[in-house]
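Taking the form predicted on its own, here's one chain by itself in structure tokens.
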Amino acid sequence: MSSPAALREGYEHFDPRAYLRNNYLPPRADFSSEEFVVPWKLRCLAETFASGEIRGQTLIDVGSGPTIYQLLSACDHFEEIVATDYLAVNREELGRWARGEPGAFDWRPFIQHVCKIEGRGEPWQDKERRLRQRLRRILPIDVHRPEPLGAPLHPPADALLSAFCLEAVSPDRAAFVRALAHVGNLLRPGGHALLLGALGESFYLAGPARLPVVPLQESDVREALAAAGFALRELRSYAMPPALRTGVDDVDGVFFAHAQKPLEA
């Protein structure tokens, strides 16, 4: 069993453009039909922030990595977006993209998708913008600190988003569930929380680095949402056909989750 000192020492040989190569280009980015897993992730997304009801002054993205697709429909709910990684690597190549700087990734047509999906008819340079105006922070994160962030964050966010991120740096479903709470203390009672995460995966692949994950099935997910003191609004999940199955990772498929912080009493 690896402990979070092994995880953070395998992580240190993460290369981001692998990650993204292997991952957020074909043919798991394949925009031509909603069966594909990109098009289903931003889809989940979409939805459930087009209801109005999750928005604020502060959305936090937890382990953000190297993207901000995870961002796109978020951007038009809230005025600040903090992105946070636990690697240097990953915040630097998130400025490279807020910056606009030549040789960042190309998310250009995760942008216009979600314009599509969207349907407002919206230019996609106009979300691409507002994007990049309210992704204010990049801050360093450690899901396994009481505070992630070193400090209480003030004030708290009133939504938290985090992708494929709290069951790839804990090594079992219990620090996974403590990783869930820790996180919880950065978001305000009442505040939502919506997980992107993997199913039945042991392990992926970002250049020479394999690293370990924690194999979840649905009912982890629910089990340890509970636990970490949140009550589930909403669960669905994605097979992963076998056209994506490339070799990059074991995943046998996606789960998407909405839940709730509960309100003080």
Given for the second form:
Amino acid sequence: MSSPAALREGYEHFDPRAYLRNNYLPPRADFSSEEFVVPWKLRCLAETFASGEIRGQTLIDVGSGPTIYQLLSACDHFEEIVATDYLAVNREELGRWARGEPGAFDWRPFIQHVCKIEGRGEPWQDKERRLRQRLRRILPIDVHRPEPLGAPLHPPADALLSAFCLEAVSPDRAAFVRALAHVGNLLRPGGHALLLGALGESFYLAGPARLPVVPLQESDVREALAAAGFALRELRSYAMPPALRTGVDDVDGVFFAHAQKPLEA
Ligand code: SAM
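Having seen the form predicted on its own, I'd like the form predicted together with S-adenosylmethionine (SAM) now, please.
Whole complex next, starting from this chain.
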């Protein structure tokens, strides 16, 4: 088990480029088959947003890190996407992509794949432009504070997304539940929450940083969502195939949860 102080210290050494290399280049980001983990994550999000039920003015993404893949299906359904991260280096990496600056990570294969699975024949350049237009705020956040943004979001978000953040910043399951409740404060009653996260993971690497992760089972995710006041709508999981166990972490699998904040919270 880690302490909050040890976690904060660990994140000082987080290298966004190494993290992107470990998780968002082949073999994990291989679009030739849906058996690979990145296409699985993109499929979960594309199918969930395709229902048309999750939409509104604002979607907040908690702990965006240096990545935008999680926003590619979401951006068609919200006027504004608010990205957030604890680390300035990650917010800067996102800003470089949002402004289309040279040296930004190449998300084109992800955008092309999402356009393909959404099946509307949309040119990938249109989706890229739309996400850049709608990603207007990239804010600092700390999920360990009851007000993660330092002040309430006005108006509260219509939807909340968070990928691989809460379990990667919480020293134990109790802290994970508290973090979930804190980010729930950013969401309006009736709003939808979509979580992607690691199952059975105890650490991951990001360059010189070796970050502890609270190992979760599917039952922990169910219990945490209920304890934080969310109603679970759907839970899917993915088993990490041996070929993708590359040593950059010890993850066993990935969960995708769709939950909702009750109207009478
Ligand atoms: N969402 C990205 C993804 O899907 O790959 C990045 C996830 S990365 C495993 C965890 C992220 O949590 C990092 O970007 C890190 O900077 C951020 N983080 C660290 N401490 C945090 C905190 N106290 N509150 C919110 N985010 C934090």
